[in-house]
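Encoded as structure tokens, the following chain is the form predicted alone, with no partner shown.
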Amino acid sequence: MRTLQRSFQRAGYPLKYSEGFNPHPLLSVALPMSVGISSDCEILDFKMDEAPSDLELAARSVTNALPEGLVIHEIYYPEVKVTAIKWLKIEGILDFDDGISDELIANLNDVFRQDTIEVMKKTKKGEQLFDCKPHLKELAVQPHSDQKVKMTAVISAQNPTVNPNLLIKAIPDPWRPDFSRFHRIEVYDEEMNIFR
């Protein structure tokens, strides 16, 4: 967050600050991903002292003030509130040290075709049994290489939030990957329109 705050300042687009005893920049990340999950579409909600006249120039200027690898793709005025976000499209790579087979792919697909996909989920009140199935819009598993499987899914972003790692927990031990990593591709509203 400090990196983002400083980049706006360096680029000449000061952020608006809250009022009170401890002012802070009005900047937040909508639905931040868990540690270790990469993303192409993090949404940054912020307010500036003055609205820039050229939003494309502002996006380029702030990107130039960021460390390598961080990119502001677009700055735009919001059309709807962040609460309208419902779905996330994610892609996961599942690593299997002993290699993959047609049987493994079939078993993985069978796991996610079940009527219920129950896992233990941590909540503020402790752990609870959680059924992922009603909160999965799409899920496909296919070979990616000799030792890797690609999983593509559309999962609930909020109310409730489905962490991609819950999908790994749902896989029984004999077919569970040795390692997995996920990447967020896109964010949608209830009707699967790209969120803006």
Second form
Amino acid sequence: MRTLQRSFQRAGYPLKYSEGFNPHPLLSVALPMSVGISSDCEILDFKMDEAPSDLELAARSVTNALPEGLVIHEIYYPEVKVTAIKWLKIEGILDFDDGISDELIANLNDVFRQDTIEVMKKTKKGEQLFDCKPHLKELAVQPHSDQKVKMTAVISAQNPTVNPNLLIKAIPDPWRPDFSRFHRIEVYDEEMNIFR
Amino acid sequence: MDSRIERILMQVEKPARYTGGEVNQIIKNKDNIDLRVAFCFPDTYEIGMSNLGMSILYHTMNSLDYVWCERVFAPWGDMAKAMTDAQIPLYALESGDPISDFDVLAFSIGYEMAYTTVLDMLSMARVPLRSSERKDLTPLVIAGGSACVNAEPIADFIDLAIIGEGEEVNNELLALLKQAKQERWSKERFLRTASDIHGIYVPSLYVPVYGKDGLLDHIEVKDGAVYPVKKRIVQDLDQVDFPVEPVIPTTEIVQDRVSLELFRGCVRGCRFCQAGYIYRPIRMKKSDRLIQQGKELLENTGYQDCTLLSLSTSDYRELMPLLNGLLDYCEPRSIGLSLPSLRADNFSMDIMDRIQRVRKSGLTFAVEGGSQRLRDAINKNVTEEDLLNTCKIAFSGGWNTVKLYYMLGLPTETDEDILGIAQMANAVLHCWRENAKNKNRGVKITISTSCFIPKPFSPFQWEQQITMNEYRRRVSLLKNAITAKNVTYKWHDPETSFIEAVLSRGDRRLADVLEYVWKHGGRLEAWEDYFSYELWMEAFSHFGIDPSFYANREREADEILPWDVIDVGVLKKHLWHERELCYQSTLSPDCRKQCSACGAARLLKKGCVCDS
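For the form predicted in complex with the partner chain instead of the form predicted alone, what are the coordinates?
Up next: the whole complex, starting with the chain shown before.
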């Protein structure tokens, strides 16, 4: 958050501050990511004292002030609240250091085709059994390279949030990857329309 | 990124410490580089990235086009273990390259408790620990920073130390190394030549010889090397390079703000304070230049806070113009300004009025001694009246948090002095009752004590540290004397202070102890999470070394001290004179009232005047 806030400041587009004992910039990320996840589709809500006259220029300027790799694609005035985000398309690369096989791919697909995909999920009330299946649309697994498998899925982004690592947790030990990394592709509303 | 690192980053706390990639990091093409420098900070990323010296020297070294200086910090325990398990050597943040192939491993050492971390980083880099085991010219292991005014405990591990300020001498050294590398000099030839550069101490050229009593008999100087080695300073702070585009961390660090250095040195001369002596002579930066740099830094970083750094900010000659200039910029932008190191004696309503306009922080005063007599003895020129006056202004201005810092075990301290601390806390509480604007909010007064550590190059360098048991007795005396419920008493444990006292006045015989502690898992010893008193004691006893010889022994006036090989500017006889004044409870006037001819001005070039 500090990185984002300072980048606006550096780019010459200072954010609006809350009015209180300890003023802080009004800036929030719609779907905060866990550590290690990358993304093409983050939505950031923020307020400014003065509206920039040229939103495209503002997007370019803030991008230039951001650490390499972070890009502001578009700045626009919101019409829909971010609570309307429902689905999230993700892509995962799963590493299997001992190599992959047709059998592995078939087994992985079987795991996700079951009627329930139950894993223990940490919640505020402690660990609880959680069924991912109802909060999952489309899930496909296919070979990516000799040691990597590509997984694509559409998962519930909020209410409840499905962390893609839960899907890895659901894989039984013998087929569980040695390492996995996830990338967010797109956000959608309830009806699978792209959210903006 | 190395895929092995990518994997372990998922398992460790705060992975952003280990990735690099921050805004303003310096990336160079390594094919066009003659020297690669690993700038190693023997503590965590959050501490190292908060260090202004590191930020300055990173930029000055990188200003040389043939040098690429990269940052390296000590990984926290989880990462260190994960790296060892995955057989990943210590790497530099900018390139991700292992630092064992670098030409220079440069350590910035600000405090003695970091010594074992230096060894650990060398080991993680897969570089032999001792200078004598590294036969080739590179990697050259060098150290600098305030702990290096007595580099003796780590002398066997480093090839050379920078004594004093590094802005200029570092680059002179690198120029020489470039030549030496091109002309294939031996390491010996390089070190001997480097020792002629003002501010460079090559320990292998000075051999301590101990007498039967265990005291230092003499220091044997080899190969006609300079003796003593004179501290290097920057003559004009306004002329030296100062980075206005510092690396901006992506993760939260300790000092997450713009730092502006107002001046170096201190006019006060508190007798316990090493910094007050080793940073002399006094040189200040002009306020208009500071305002300019402050604005540029705030614009370039996007930080929302700015801190004014110095040993005694109230003594900065152009404080008012500086504050006015900065506040004109900061206030409309909600940028907070903080002034640590304000003195209670000349803390004015005006300053407080100005800084509270943006954000109100707590008040902290380093009172150090509990009675006027003791404060006179240590030359801490703060009176109870000054302190209470300041508190009065603060309380009526709406402040309601006051922290008072003291040391226990200062020379000449009596039980009466200690009880004086409790009395002062009561007086502050009374002052709040009389002056507070809004009593419903309550008041919080915190008393903190730590165990006094005698430091080299301070007038108390000959003093004994009180024993740990004596410290505990004094703590409980004070604890029982503090009765008011609004007053909290916090004390530091004496164990770390004891080890620090051993190391700060240590000699080369402690090298084995350091290696033993490191070998048995001692690293990041400045952190309570890792500090192990038992391990240190085990190491001392393993080598038959009595730690109290270093910590609790009073030195004679004529004793040769291990750090006599270094000339920091202030003369030994001046320090002794100050010590004698302590025992007479006599104050010395500050440098502005009367120059004490301490000797530091000798370091200035002709035409330069101390504190001008």
